[in-house]
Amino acid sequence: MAEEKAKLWSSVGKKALMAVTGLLLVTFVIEHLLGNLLLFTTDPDPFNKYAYTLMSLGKLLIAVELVFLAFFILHMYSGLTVYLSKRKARPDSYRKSGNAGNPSKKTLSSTTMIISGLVLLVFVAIHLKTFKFGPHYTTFVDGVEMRDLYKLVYQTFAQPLYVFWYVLSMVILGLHLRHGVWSAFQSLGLHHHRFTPAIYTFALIFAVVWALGFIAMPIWIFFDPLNVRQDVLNLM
């Protein structure tokens, strides 16, 4: 059993659960950006009705969330004390930064893993306190009494600097994902030289694709080309 431990707390045994936990958080990404696309409509109650259908599992999202967020924290601290076990190895080697062109996957992603991981800890925490814990707009969608996030949605993407934010911040996290899915990978022992430049394309590909969603979502909002804003804002 301690020498179990000592694996799982080891440099190879802190990064596989940095992979695995990312990986985890990867699919709370993909439910969040295909949630979101019902942003890109004139009509808020498709919106309202899946947040609603979310909050009314109750103890059950709750739990879901107690388990992310564990996630989420095991990442955290499996990549701080990997990033801290390696510049106290390699201090110098962490002055560098930019692509150091192939075969090398050095990357402008993979040089700033550990700045772009404490913004978008920034940013969860600020999304968490605008969203999740910010004003509670209520509406009726067939009879049923349920919180208006479509509105709040449209109320704080007409806030420049709020779209600037997330935008950048958004830009950060495709980032971090390029290198964080390819690299899941290559911790986890799951790569090979036939498969190796496919799997890194994909991370490319599924990183460049999942930030210009959610990037496409505040830019839409805010430049309003159906004229919903006002409609919506009107209700308030």
Given for the second form:
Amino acid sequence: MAEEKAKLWSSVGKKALMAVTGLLLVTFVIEHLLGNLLLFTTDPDPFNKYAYTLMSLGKLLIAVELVFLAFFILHMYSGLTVYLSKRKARPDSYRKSGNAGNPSKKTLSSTTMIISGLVLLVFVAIHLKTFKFGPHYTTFVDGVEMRDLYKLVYQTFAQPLYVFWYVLSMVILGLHLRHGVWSAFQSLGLHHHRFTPAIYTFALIFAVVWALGFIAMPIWIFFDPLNVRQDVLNLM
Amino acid sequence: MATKLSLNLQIWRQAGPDKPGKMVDYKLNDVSPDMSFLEMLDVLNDDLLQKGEEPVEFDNDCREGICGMCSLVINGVAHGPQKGTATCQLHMRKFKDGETVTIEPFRAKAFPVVKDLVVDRGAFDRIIAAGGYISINAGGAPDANAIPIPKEYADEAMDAAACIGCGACVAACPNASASLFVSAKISQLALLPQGQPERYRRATSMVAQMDAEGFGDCSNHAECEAVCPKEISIAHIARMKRDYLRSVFK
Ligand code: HEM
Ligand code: SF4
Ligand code: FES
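Moving from the form predicted alone to the form predicted in complex with protoporphyrin IX containing FE (HEM):
Then the entire complex follows, led off by the chain already shown.
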């Protein structure tokens, strides 16, 4: 057992842990954008019903949330140890640094993972405070009382500063995913001369599409081309 | 006859292991573009000796890309700007007249500077000693084809075995990780029948030694593959990870 534990925190073990936890966080990111698509409709009900269905899972939802929290902490912890090991392994840095070029995959994204990660941590904290633990508006859908999150979202994204911070964070999420998604496969030893180039390209496409998806939503709501906000905020 | 080059060299000078070091400027004229990079340094050292100054210490031996002794980070890139070659195989025609060229040692905690550009790469020897061998008496060279080995496996093992242990992968890695070197040494045995009995034990003990030497973790930047004089692929790092992770369940 002690030996297994030592292996888990070895240079190879901790990267495997980071990859598994990172990929689980990616599944959350995938699901979250798909849910957000309901915010583009002018009808608040589908989004509120979707959120209500999730919340009515009760204990199951709490269990899933706890698993995500644990994975988030493990991911952060292993990320920090990788960063600290790097600082220790080269105490005296190069006076002139260069890039060797192809086939290197050293990019802005790969060299800023700790920064993008820490920004995501702050983002998630603020995000939870604004929405999950934010003001409790209620609405009735088909006679059932439920939380009006649609209204909260439309209210929040009327603030230019909040929209700016959100968009910036999603650019940074894209940066984290660009390297993270391909890196996770490599960390688990999943390398193949044909599939790896495809995974590397897929990671880029995925990062760009998902970041743009998350960016489109607050911008759409801020400019509110269909004049939804007026109705939604006057409801109460 | 190609024209001669004038170069502004900025070279790391450090008197000894725990002494402070600094970049020192040297001007070198009449450099032939046909010289190798190390011959250019020989000329500089001749100049320095004539002036009664201490010559620049640097490692080298074969000067034909097979021994792995030469090192140097040139303009921020380990083994300089040319792909798939060691510093000793780099020629001055790769540089422009009047160019400023910085020359630094391989920098890593696990590769302490001995003097100037010379670093101690003994950590690599200790990693090999931890498991980079097979524990049987191999006897004389076996007959070719006595043990059938699929061509893809033989090719892949030969690619890994091309590693000359220079340490450029460590020098180039933003984390100073030794993963490419260690994985090449694990792969060359993991792919062949003779390497099977100790395969998983080898992966765990060599990785443990790598970590103990103070190399950083691998972040998959793949900068190592881009500077490796033998163009060793990070596919070997993935194989090392598979073997290591599998060993947890053995
Ligand atoms: C939405 C949240 C997040 C997602 C989807 C995510 C995803 C990923 C993925 C898939 C990887 C690749 C794993 C690997 O290289 O094996 C990764 C790496 C990394 N993550 Fe995250 N991550 C998130 C949040 C964070 C946070 C909050 C931190 C804070 C410290 C962080 C720090 C890192 C670091 C430092 C790396 C790179 C490790 C290395 O260089 O080897 N991540 N992330
Ligand atoms: S893997 Fe390449 S760069 Fe690293 S020690 Fe071997 S030959 Fe040198
Ligand atoms: S001196 Fe032998 S490889 Fe360069």
